[in-house]
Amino acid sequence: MSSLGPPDRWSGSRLRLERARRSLAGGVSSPFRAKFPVPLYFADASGSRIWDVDGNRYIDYTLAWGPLILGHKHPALVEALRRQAERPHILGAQHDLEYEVAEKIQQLVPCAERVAFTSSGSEAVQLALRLARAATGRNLILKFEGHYHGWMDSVLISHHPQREQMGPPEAPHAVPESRGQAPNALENVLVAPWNRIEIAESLFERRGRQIAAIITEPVLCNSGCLLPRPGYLKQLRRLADRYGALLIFDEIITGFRMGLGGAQGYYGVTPDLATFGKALAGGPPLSAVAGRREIMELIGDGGVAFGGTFNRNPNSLACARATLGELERERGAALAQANRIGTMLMEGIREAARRCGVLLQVTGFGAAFALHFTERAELGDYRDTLADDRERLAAFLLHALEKGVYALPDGRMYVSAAHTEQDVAETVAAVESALLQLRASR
């Protein structure tokens, strides 16, 4: 990889973060980028590679917290932003992208008898509970510890708790974790812990007349990149069938990453409702909910609100359309790219772990993965993940980033079409340089 630099490699972010900070609210768009060693700013990316205002140059394993499932700039995407370029763009009616992306949306997505756009997937998610809610005439939503469904009161619940704030397993307690979040925001929310059946059902038992929905990422990405265990999401669709309740899957991340038709076409279970965003338009913000026709219907004629001045912008529907061609051209071959080559590195992180006597647990799958180090032989919920070495954890990833790996800060790493092998042999390399560091510091 090239050299990274002066001794303080990130002297231009340094300075933009302290001008940053005279006009932006915490300095940052987004609080989650707030993170070791400075939020760094980003002069021009390509493919698998970002440069930042410094000169450094890193392979890209964050992709913009996940949007870009092609890789930087790519062509298509491009050529589609300079053909919209030059059209409204933004109407305030109609337009044929709207039907044009929904179609192909109905054409990959098990769940997907009508779409509906949104700006983002906090946006999204609002939108599927209230769905439920109306379509059931009940108020209760289960959802899992360590399941982030986004910013909003409603869902912002025993996102990541501290142990002592959680309770119990068989009866955890649920909590917020925002200042100024509503207090009654829980009275609407059930929490249990994921990947346990029975615990899921012994909620039911009690309450499963009150619960409008079940809402779960198919696969724990904003925790660990944690599997679900064989069976689990059909034990979930059967239980919420047994009591009139609804499947809501969070794809957000999973959806068009972990295969063309998501995780539900992945895992062969198909929910009633379906929340999308992030690798739908390959990096311009663009939400869906897709879902079953009855359902999906009560908005407008059926009462439910809805509503949005930036929904179904011709900008991002036209980098969906490019993205979704791009990723079923030649039956799906971008994505198996990007899952082969992920594939191929979480083995080579796990190889280079044990030559390096490091104890370091690789979670999740191709596209999206994880990182932990962890004595614990096996992770199967957030609870789990609190064994979790964190400032182990920072510590490499502060290494990697120096030799030129740029991860995200809870150790989750995305792979994009754009990946190579060659990525691949630096990564490993990189990565096992910086556990060599790690373990020459303890």
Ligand SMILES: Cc1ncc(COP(=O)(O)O)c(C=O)c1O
Given for the second form:
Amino acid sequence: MSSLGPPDRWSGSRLRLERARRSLAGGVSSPFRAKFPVPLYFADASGSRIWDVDGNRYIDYTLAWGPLILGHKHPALVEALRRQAERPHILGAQHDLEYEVAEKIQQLVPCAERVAFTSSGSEAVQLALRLARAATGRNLILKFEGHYHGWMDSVLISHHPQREQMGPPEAPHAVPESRGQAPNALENVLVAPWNRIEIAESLFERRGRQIAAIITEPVLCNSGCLLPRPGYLKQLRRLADRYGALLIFDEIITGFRMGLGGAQGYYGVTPDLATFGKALAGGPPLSAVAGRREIMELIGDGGVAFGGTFNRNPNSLACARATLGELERERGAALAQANRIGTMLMEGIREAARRCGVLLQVTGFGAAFALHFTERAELGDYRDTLADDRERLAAFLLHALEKGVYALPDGRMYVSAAHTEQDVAETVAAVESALLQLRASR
Ligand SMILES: Cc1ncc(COP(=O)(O)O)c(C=O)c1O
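Since the structure above is the form predicted alone, I would like to see how the form predicted in complex with the named molecule looks, so please show that one next.
What follows is the whole complex; the chain from before opens it.
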């Protein structure tokens, strides 16, 4: 046996990782994916289930970090890709799918007077920020602690800072996350704790006329799926309006997951601009910015530059047309099902924790939620999650994985339209057994 240790249920994955490390920088394609006991290699997947190369089968609650809103290999996407295989794979020019999908987004999303497509969510955010600066002639962006808006220098700031780096909540430090990040990127960003309108207001009182936009995840999915306090998103809307700044919702997770109209439809708060990605095409790479006509029309003749060889690629757009078509059938039955099953699972996990006498908070909405081993009764922002027992979470996730439940390393769980009540029953049983194991190891 090599340095990999004794053979276990994930030997096949360990072996492949060892090989991959000799050619791929870092071994995995995104450091976020490197966190499990071993980054798993997968052989196949169908619906809500996924199989690794060692033949272990899991109920998949990672859904590729979000995109698989219809589950794996949904027949509508398989058919779209099959038909697309016979058509031009990339054109670098205009074709019908572009406006067809844009029109569909216009119909579904409240703020979407115009749409622009990118490949990744990180790019979509960059375009939204550029538009906001061009539209207002201002530079500063207000972002919130714990929120993730992609890996670019301009926004990878105070995403998951350490407690000692953060400064007081009333005047937080802007904390870069990566070595090699341009230090002056920090000068363009103000940071505040989320869900505390009085702090955002006092920042605006001091710097409001320099702020181009507020950017927020409308549900804080990237730090434990925390919900906005009642009225908070409306308060942000009013604050932006008072100072002539724009409001940007980063709906890359909530879009086409929380509801057909995203979080903006759910909460009834319309931003000036919003970014979408992940679930938009049900799997293939596609993201978008949608927003008010006069802002979006700055692209091109209005002097806002933007491009991308792979923008509007036909394969992704064909999958987006198929995904949105499935999602809007029977007045959104698929998303209603994903959110109903997810809510049932959240409640099942809460009850299992109560039966086991383990303190566990389950936060979020049905189709995206997260587990917190914490004594805190209420979780309102990233700072509150710093009290989570992360070692306990890691031990729990390992036990759950051994029992066939595959969740994200931060305790997040995504639910698709392919998950069933049977999945919920099996998951709750596995979770309860994992919690008992956890309790016994204390
Ligand atoms: C809210 C949010 N914004 C932006 C991004 C970046 O998207 P991408 O990974 O497609 O670049 C992500 C990715 O997880 C996200 O969750």
